[in-house]
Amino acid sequence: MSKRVAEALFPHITKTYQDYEALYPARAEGTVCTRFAPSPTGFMHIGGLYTSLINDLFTRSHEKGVFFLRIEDTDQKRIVENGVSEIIDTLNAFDIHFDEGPLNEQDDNGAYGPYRQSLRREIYQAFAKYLVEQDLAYPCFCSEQKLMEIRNQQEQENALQKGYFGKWAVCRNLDEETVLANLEKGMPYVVRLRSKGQEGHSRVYHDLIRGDISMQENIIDTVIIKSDGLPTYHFAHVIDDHLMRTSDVIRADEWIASIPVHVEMFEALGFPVPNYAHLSPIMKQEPKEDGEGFSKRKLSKRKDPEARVHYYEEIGYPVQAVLDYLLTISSADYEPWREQHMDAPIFDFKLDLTKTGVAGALFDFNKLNSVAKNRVAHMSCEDICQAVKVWAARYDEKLSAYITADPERFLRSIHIWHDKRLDVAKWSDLMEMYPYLYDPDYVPADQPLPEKFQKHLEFIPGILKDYQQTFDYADDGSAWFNKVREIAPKYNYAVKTGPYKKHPELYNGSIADLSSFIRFAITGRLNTPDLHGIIHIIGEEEAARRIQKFAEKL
């Protein structure tokens, strides 16, 4: 090709790739520059917030660094509405802040951008204008019928790579003269790189986490500028990366494959390849169809709830748990490290790349549940009120109702389940695990009766209304017990469990039973915290209430 044909391409770019070298000069020597690229195509995947934080961490754990947030949104079909808010809010909601990028749908903070590809078009143009212009790229006019006939003459040939490449790339060696005729003709084209790779090459391609790969380079004459003037991915991913001069690109295992034409791309352009790291994915678990063993796959967008990074925040998993678990799952390091220093901020730990697994990792709630457990366990009661509360006024209309009706009364809930225990692992765990204290349409005596109480049916009215004449709401948890044990006695039920062990047919039941009877019938539950302080938290009526509508279904 020639500068002609370039012009002929691009008659509207007047800038020059020197141009945008001098408009995005090198940064500081010694920065490490990372980025997180996300298209604005619907919701974030949990792994995307993954990929976020593990650049962010990266970035952080060096003494100059730069992280900077970049919108991919050069398909244009697959945009929604409001998609780069729902990126930043994201993003900010789970504390991972960039230093440079989109502040809105609108504004950008820093000086290397747009950050928008789609507001960069005239950027890529030049440089595939300088590309035409050294014959490293070339315009291709094959309609998608001519496509799919090469292709399915390529599957009659059995040929072992199948693209746009050698004999089959048709345009690659058009004359100058055609190429003029067909542009002053308005025929549609693309530009493609002129790919100088070799059947059957390999090469070998470091990565910082997997080490070196041997792939076959590009053979390729791939697409870089699409019909609409817009780049591909794989061209404005080169591209943006050098002016915005990334250090390290962290992303995706899915990018492997693209590495031999990203390299290339860099290596045409004069361009120095940054550093590669390629995550693997989060995995999850299911039965094989056949129902012999497990299989393996991608969380899925589409089947998996909880591949939305929203769902952790609609069912209430604080955000530094979700965080602590992602880099469980990342690094070997990092739980050792969160027990000695659960007070820390999550950037004060030193990410090491290459102790981050190679195989996908599996996605288990289990652990999930017990890396929250233990952060709800190590927050203040304080630091809980006002996490739940900013939660339900979004998520939980009744509980938030009930922490705006009496907010000191809340906090001193907290308390009832928080000390020594570790029951919640997030906050929707709060109106299922005890809605004998939150929920004002709960009704413990509507729950089924244990099968065990079957046997002291005859003795419950009894004790419960013994009990209801011993209450005193200003006894302390000591004087209330000593009253609940005075009663046993009255029914048989032994006070002490020594000796209801060696002779339980001596007597009717244990202060256990007797216990058991009363607190079933203030929570419909078996199993709670400190039943006096549920008592002094529900209210003195409320709990003689609560025992008389248990009585008088018995």
Second form
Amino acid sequence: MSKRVAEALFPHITKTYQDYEALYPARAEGTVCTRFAPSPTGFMHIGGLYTSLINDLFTRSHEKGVFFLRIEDTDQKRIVENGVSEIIDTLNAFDIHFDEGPLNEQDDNGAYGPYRQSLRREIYQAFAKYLVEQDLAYPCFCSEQKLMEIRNQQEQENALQKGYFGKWAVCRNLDEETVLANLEKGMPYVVRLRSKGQEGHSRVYHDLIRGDISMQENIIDTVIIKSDGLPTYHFAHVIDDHLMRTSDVIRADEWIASIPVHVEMFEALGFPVPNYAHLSPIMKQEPKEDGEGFSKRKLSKRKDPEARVHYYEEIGYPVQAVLDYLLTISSADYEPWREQHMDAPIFDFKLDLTKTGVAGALFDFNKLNSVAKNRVAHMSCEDICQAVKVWAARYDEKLSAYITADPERFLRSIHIWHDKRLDVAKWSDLMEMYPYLYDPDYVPADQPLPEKFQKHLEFIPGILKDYQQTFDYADDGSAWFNKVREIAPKYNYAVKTGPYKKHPELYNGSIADLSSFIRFAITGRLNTPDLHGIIHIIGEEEAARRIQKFAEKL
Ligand code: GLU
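Now that the form predicted on its own has been shown, please provide the structure of the form predicted in complex with ligand GLU.
Expanding to the full complex; the earlier chain stays at the top.
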């Protein structure tokens, strides 16, 4: 092919290969440059968050690093309104920091933009023009119908390799006059790479995670420019990652099989090939339908709520817990590091890509909750207070009202469950686990009476009455408990549990039973954090009201 065809295809393209090379110069010597390149197709998948986190961490693990965001919006049918803001907001919410890229739906920051592929149409076309001039690409006029015929023919012949290549690539050898005449007639076309690969030739490609991978070199005349003038993913990746000077392409492993075609394109264009690292997806394990064992599949946006990044936000997992969790399940050396550095920022972790698994991390809610509980346990009460406030304002009206009514009381209430326990994983746990602190509509007396109270029924009203009579809100924890103890002998309850355990037949019960009546009356639970503390959060009157109500119900 020739300059004439290139000119006929792209008459409006005036900038050249060299112009763009000059416009986007190499980055400073030794710079590690990575990117996250999502399509703005709606809310982000947890896999996208994971990929961006790994890119960010990898970049920060190097002395000189640039991490940028690129929006891949060439598939016009799939993009959604405000899709770019959705991505940016999600990354910001999860503390993923990018140095260059779109700032909102319109503006970009950085010298290597535009960072949205739909605005780079002319750049792709300039390089497609260059390839056509060099006879390394050609226009293809095959209709959908024609391509289908080729596929059917290949099926019939049982061809080992299918696709548009070699003898099947009918437009590959059209003569120049026919091409020009077709263009003149306005026939629709795509532009294809003229592959130099040979069937059966394999080549070793390197992946930073998987090491050397031997694959057949590319032989397909892959489409580079679609009939709408926009590039395919493959071509856009090669042009963008070269011009934006990406040194390390870290992306999902669904692209592994495309390495040969990408490498061929880099080489055809005379560009250096970047390093590649392909991340395994997060998987879900499920019992097989026949009940025999388990099967693994990728987390699906359609089937699994936990596939949506917003899910974590909605139910209130702290951001750091989600990030901790993603690295815990995917990176073998993260958990030991985290145990040693519980309070260190996540970005202090030096990521070693070879330690990210090849098998695909398994999503596990128990693990998520245990990582999150650990994270919450290491947050300060002040930080928790702030995080819950922000969360509740969006997702829990009742809790939000509780916090706003008395922020100082809310902070004190956090100390009650946080100081000695490790049981809150997410902010939505608060209402569920501690309704007696936070839910004004919660009535402890409505809880089913514990079975073990049955044999004490005749004593409980008297005990509660005595408790109320001696109760003094000003007492500290030990004075309060001493008074509770003093009630015991009158009802023949053992003041200490030791003697009771030795001779239970001598008593009606022990101090532990007696305390549990008071605890249950106030909280509707048998097991709670420090009861004296709880009373001082809910207040004297409320505690008295609850005891009264419980006694009435007996
Ligand atoms: N837009 C592609 C995707 O979302 C990007 C893949 C890549 O990182 O190169 O799958």
